[in-house]
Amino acid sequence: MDAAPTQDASNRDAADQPAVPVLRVTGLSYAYGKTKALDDVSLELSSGRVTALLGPNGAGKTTLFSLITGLFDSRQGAIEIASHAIRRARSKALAQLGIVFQAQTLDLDLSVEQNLRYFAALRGLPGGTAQQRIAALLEEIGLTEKAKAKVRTLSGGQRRRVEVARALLDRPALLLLDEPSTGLDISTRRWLVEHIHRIAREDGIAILMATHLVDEVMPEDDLLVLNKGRIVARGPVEQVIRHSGGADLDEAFTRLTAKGEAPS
């Protein structure tokens, strides 16, 4: 009889296969009557890393977002979120999502805590897990003495952390930011690119950040340049900058947005 597999030979099998991507679009096109936003989109995320998703206003951006949470449904292509096909099986889709939208989404009448409370009840978290959530995640925003305050009397700054808090309650797979940082100063945009990249690393957490500006985008990160509706050039930053021909990610970016197809 055949000697069963000694555990060093399973974990080598496990290692060899290829990892899950955390978000996978094939195919996926979206139009506004005539107009189309999307034109045969395709991509892939893996745990563990954050991609930005840089584009120009108007290229298409926003509609994928809404596209990948529920929001808009299209015909054309497929969205698959931890193994979950969004049309087959949404619940489990997008249970595994965290999302901050550009505009900001916080009831400003309530605290602090009692947003976080009241979406982790949404989200069917048991009342001692999420309490135990929201002040672990309250800490690291640092925002723990500002709980019992009104959302009114927050900071644009503050408002944004909290948000960024009430997207990871759940311990999301993936994470969605759409131009996170619109309206911020500097030092809290620093503070929320720093703390996304940290929460990748730490937390194995699939990150997609779309924006339109190039200082946002780390060394270490992945590269999807989106511009009239197509991505145009994907990879590693600095794989993308070499294969425009650009000096930099900003004329790099400057180049493929303005020829709008990937070059040879």
Contents of the next structure:
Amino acid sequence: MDAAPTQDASNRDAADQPAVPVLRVTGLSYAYGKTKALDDVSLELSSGRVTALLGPNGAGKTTLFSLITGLFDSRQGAIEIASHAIRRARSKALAQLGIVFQAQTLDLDLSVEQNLRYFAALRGLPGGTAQQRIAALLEEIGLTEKAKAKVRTLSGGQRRRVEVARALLDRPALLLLDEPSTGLDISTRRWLVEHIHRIAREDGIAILMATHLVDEVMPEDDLLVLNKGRIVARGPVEQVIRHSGGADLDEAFTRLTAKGEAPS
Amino acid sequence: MNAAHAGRAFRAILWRELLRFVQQRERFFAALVRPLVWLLVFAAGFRATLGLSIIPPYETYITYDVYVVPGLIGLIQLFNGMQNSLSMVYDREMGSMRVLLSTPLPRGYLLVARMLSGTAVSIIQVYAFLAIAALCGTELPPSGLLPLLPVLVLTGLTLSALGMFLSSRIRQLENFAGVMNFLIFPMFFMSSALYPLWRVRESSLLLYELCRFNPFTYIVELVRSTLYLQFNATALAVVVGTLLVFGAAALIGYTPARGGPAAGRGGG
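Can you give me the structure for the form predicted together with its partner chain, which would complement the form predicted on its own we have just seen?
Time for the whole complex; same chain goes first.
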């Protein structure tokens, strides 16, 4: 089943300026043993756009992210980040990528600043550049005064802010967020959604945000609906709602994921 | 990957490992107390009961505490290798392994950097132990201490590679106690760490053969011969071979083609 609108999420601005997609996934499949997690997934993301990857639990969102980040490898299909194939030019592809994982991944025993400095060094940023970026990002996320605080002492929302800052340290072309609002309170969720839309707009970053919460999707976003390993709808939010026959995104999501068939 | 990037990343991984070691004071003291208990309690008791004939690399009669020091150096590095393994399993469960492995550096480089960092920590522990042992009256050849350094890098890397391989196979932290029981203790006891192999052969031929096939025996013997400025080609060859085997196994264990233990399995 594919209730997909014909227009691809990445092609909205094609008439204005044909741009190379920041992320191109083609015919990607992956299985855990005999259980298929992703089945022939293709997508493209353009810079400056937020694409919401909407899917219920177990849809394959995290598997897709693990493949894009090179933590998994699949022989079926291809992934290119800024025209670098992850299989052939892993380092160049990952150099363009920032990621916020679903689980929190900061070192609890290090301070906020130490965590960021550690990651900046892993990304190869020189000390001076790293220091400037850290200061600017901490100010941006409103945690300058927490720079020396151990991460263990921060709230869940503050930790998530630090993770967003960490993902942006090296000015990535593509930012992946895997269910970033998990466990956050409403105000932090709102801050997060607003913040990622702002950085997409102002810094021209392509953002792919996995979520299963429809209220995190903004009307101007592109949408990919993943169900049981398959993309069952794609396009601008309005269009997906219209094609699904639902009254709103909530209803559209319910319809689309209820009708999804399991990959064989 | 350019050299500057590689250098920065290595320094960061080393810095984090050293910081973690310093912050975990209990770990530092446990690392020192464990071999010191063997040296000051166990070896003191055996000193009176166990006579050691002159065997290479020793050129004269030695006391048991002198004999046991290379084995205890091996013990420090063995435990450190397992500590690394435990910390990698922990990092994997906490997710920081994902962060490390999704950086734009070759996976093999990251894993080797991680092993070298663990080795550096073990070398600090070894020299702290040797200093305390000397203060407690154990006579060690000072001229062997510097040549020992590259050997400790090699033996530390070998045991770190073993630890890393294990961490790629251990799925949960809870399974670690099993590794302690079924790997560390047999490796330590079935080696020349506590008794010369000729003594072992006198009591059990089977045990002797097991000791001969235990790579830890060769780690201990390589340390022992180096301390006394002698070259043990067999021990060196076995240790290098063991490093290559466990290093390759660890790299395969962390390869993304098989899902990679660092990746875990997502719920979304």
